[in-house]
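Taking the form predicted alone, here's one chain by itself in C-alpha cells.
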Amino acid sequence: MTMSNNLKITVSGGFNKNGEAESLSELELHPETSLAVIGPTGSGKSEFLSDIEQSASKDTPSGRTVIIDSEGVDFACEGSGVIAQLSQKMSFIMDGTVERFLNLHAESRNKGGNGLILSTLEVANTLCGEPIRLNDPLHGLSGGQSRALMIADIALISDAPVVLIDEIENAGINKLKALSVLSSSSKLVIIATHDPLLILMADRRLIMKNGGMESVAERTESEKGILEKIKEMDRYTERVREDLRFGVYPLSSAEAVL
C-alpha cells in the first residue's frame, strides 16, 4: 500500500463512562500532523487509541465510530495495514537477527537494499543508549533497544500512514528524537502521553475526561516558546542522566544550570 496524503480519519463520538454523549461529537485527523491524547489516568486515552486501532464501529465500550478513508477506499474493509502501533512493552516472537528481521520486513514491502537496512539501524541507534548491531539476536535486545528498532522500522520501512503510541516517555528511549523521527516521516502520529514536552510538540491535543472526548486544542505561538524552554530542561536532564550512567559526577553540569 502506498500512503496517500488524502487519507483522513474521522472519529464520531460515542459515550463517556456515565453513558452521556461525548462533548466532542466529531474529530478529523490527517497525515503529516501529530495529535497528543491527554488527560488524567483513567480518562480514556488508551481506549481512544484502541478504537483507532480497531476501526471501531459502535462495537467497543466507547460506542465510537472510526472511519479510515483515502480517496474513497475503506482501509478497514481491505485490511491493508494502515496502522502501526508502539506500546510500552515490546517483544519479538521471531527467532532471528536484527538484520534478518529488517530484511524480511523490507522485502514484504517491496523495498530492499543494504542502504535502507543500514539507515534504519543508524536511526535506531540515535534513540537508545546501547548500540544495536545487525547480528544481534532479536530476543537478546533490551526493552529500550526493541522500541528504538521498531520506531526506526515504522519510520523508514513501514508503509502504515498512521502511528499509535502509548506513553513513549516510559519506553527507555530518547523520546524527543523518537517523536521527531516519526513526525518527519509524513505519517499521522497519535500519542497518548502525560509528558509536557511531548504534549507541546504535537500540533494538536485531544483532552479526554471521564472516558470521553472533551475538546481539542491547537498549539499556540506562546506555547512554542514554552516548548523551547522545556526542551532545554530536557536536554539538561539527559546530560545529567548520561553522566550518572557512566559514573561521572555531574557537578559541572548542575552548576552551569543552578
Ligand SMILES: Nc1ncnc2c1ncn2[C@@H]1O[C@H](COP(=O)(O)OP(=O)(O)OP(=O)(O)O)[C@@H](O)[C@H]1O
Second form
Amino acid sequence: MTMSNNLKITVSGGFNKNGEAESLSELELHPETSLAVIGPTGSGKSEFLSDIEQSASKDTPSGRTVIIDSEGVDFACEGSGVIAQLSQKMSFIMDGTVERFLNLHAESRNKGGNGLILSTLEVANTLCGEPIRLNDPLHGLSGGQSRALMIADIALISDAPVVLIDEIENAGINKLKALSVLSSSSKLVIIATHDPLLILMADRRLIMKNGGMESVAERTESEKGILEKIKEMDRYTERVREDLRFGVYPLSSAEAVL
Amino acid sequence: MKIVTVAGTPSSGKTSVIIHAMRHFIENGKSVSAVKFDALDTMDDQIIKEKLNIPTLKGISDYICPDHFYVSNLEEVFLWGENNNSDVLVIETAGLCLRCAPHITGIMAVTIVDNLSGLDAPKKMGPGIFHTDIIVITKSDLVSQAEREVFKQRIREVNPDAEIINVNGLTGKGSLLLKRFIEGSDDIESMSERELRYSMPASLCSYCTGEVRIGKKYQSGSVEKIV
Ligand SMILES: Nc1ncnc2c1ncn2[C@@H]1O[C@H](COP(=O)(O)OP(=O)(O)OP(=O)(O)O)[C@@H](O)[C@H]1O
Ligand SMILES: [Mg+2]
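To complete the pair, please output the form predicted together with this ligand; the form predicted alone was given just before.
Below, the chain from earlier opens the complete complex, with every other chain and molecule after it.
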C-alpha cells in the first residue's frame, strides 16, 4: 500500500507524572524501522503506545500530541486502519479452522488467493515449535501457536503500516524471527518490552522515565556486537530447551559449550 | 445543548463508555446530565452519579417495551436536561432486542457493539447498526487484530458511513475520539416534532399488557402464527 511509503509519526512532548515537561520534546518515526520503548515498570511504556493508538492531542494523561500523516494527509482516526496491535491478552474468539480464519481475514482486506494463505501459515510455522495445520481448529492452538499465527497474519494480511506491540516476550515463540518478520514487511514496529534481545534488535530505543520520554538512542555498531552475543545465547537456550522438551537425557557435554 | 442517544446489546459496555466519554466533557468544564432507560430496575444511573457526580434520571418501563417508553418520554427528558443547564445530555437506552434502533433524526446516535459477540453480530443488529452515526466497538483489546478487522469490515458492509471507533470500557482508551465526535455534533434546540430513524416493532397483543397465560383464547390484537 502506498500510504505506508511516506508515513510519518510525530510525537510532541507533554508532561511526566510530576507534571514537568518531558525531557524529549519531539520524536519522529518512519516505516521500515523499529523502536523499542523501555523503562522500569510503571514508567509509561503502555501509556506511550496508547497515545499513538489514539492520536493523542493534548487530551491524554501525558498531554502529548501525536500526528500520524503521509505527505500532509492526516490519519488521526483509529478506524483508518493505520495501526495494528498485538498484546498478551489477545485471543481468537472465532469458531472455525485456521484456513477459514485466514480466508475471512484476507477477504475482508480484499486480498485473495491460496498463495497468501499458505505463505502466512508457512511464516507462522517458522515462529513456533509445533507446526500449525490449515485444518486445525483455531481454539485447539497452543498459546505459542496462536501468537505465531497472529504475528504472521499481521505481517502478511493486515495492511496496517504501524504495528504496536506490548510485551510479547513470554509468548513461547521465536521472538527474534517474529520481530524480523514484522519489520521486513516494511512496517514501523513499536514495541514496549523488558527483553534485552528485543531491545537490541530495534534500530532505536526510547527510554521512558516517570511517565515521560527521557531520551531516544540509536543502536551503536558496538552494540550490534552485543546483540550477536545475546542472539548466540538465545540460540543456546533454545537448543537446550528443545533437547529437554524432546526428552534428551542426559544432555551431552557438547551442550555445555556456548 | 448537545444530545446523544446510546444504544447497544445488554452488557456491551454502554454505561462504561458513557462514563469515560462524559468525563472528558466534565474535565473541560462542561455540565453533563445522564438519563438511563431500562425495563427492570437498573443501577446504572447510580453508578454514573457516583463516578461523575452529575444529575441523573432513571426511567423504568416495567411492563411496557422499554423503547416505546423511551420515545414517549423524550420531550420530558429534553426539558429535564434543559432545566439542569446541561451542555451535554446523554440518554442511555435499554439493552436492544435487535429489532430496534431508538435513534432520532438529527440527534447524535451512538450504538455500542461488543467484539466478543461473534462475527455475525453486525448483521444481526441490523437497524441498530444501520441507523446510527457512531459505532463503538468494545472489548476489542481481547481479540486478535484479524478478528478486529473482519468485525469492522462486517459493520462497514451494513453501514458504510458511520464512524467506527474502538473503546476500552475498563481503561477508557478510545473514549477521547468519541468525545470529539459528540463535541462536533449540532446543538439541539427542541425535541418535539423530531422523528425516530426507524419505526419500532408493534406492541399490540394481550401479552404486551401483562397477559401470561398460554393458549389461543388468551391472545388478542396482532398475533401471527408460525405455522
Ligand atoms: N506522562 C504521564 N502522565 C500521567 N500519567 C501517566 C503518564 N505516563 C504514564 N502514566 C500513568 O502511569 C501508569 C503506569 O504507566 P504504564 O502502564 O504506561 O507503565 P509501563 O511502563 O507500561 O509499565 P509495565 O512495565 O508494568 O508494563 C498508568 O496508569 C499511566 O496512565
Ligand atoms: Mg505496560
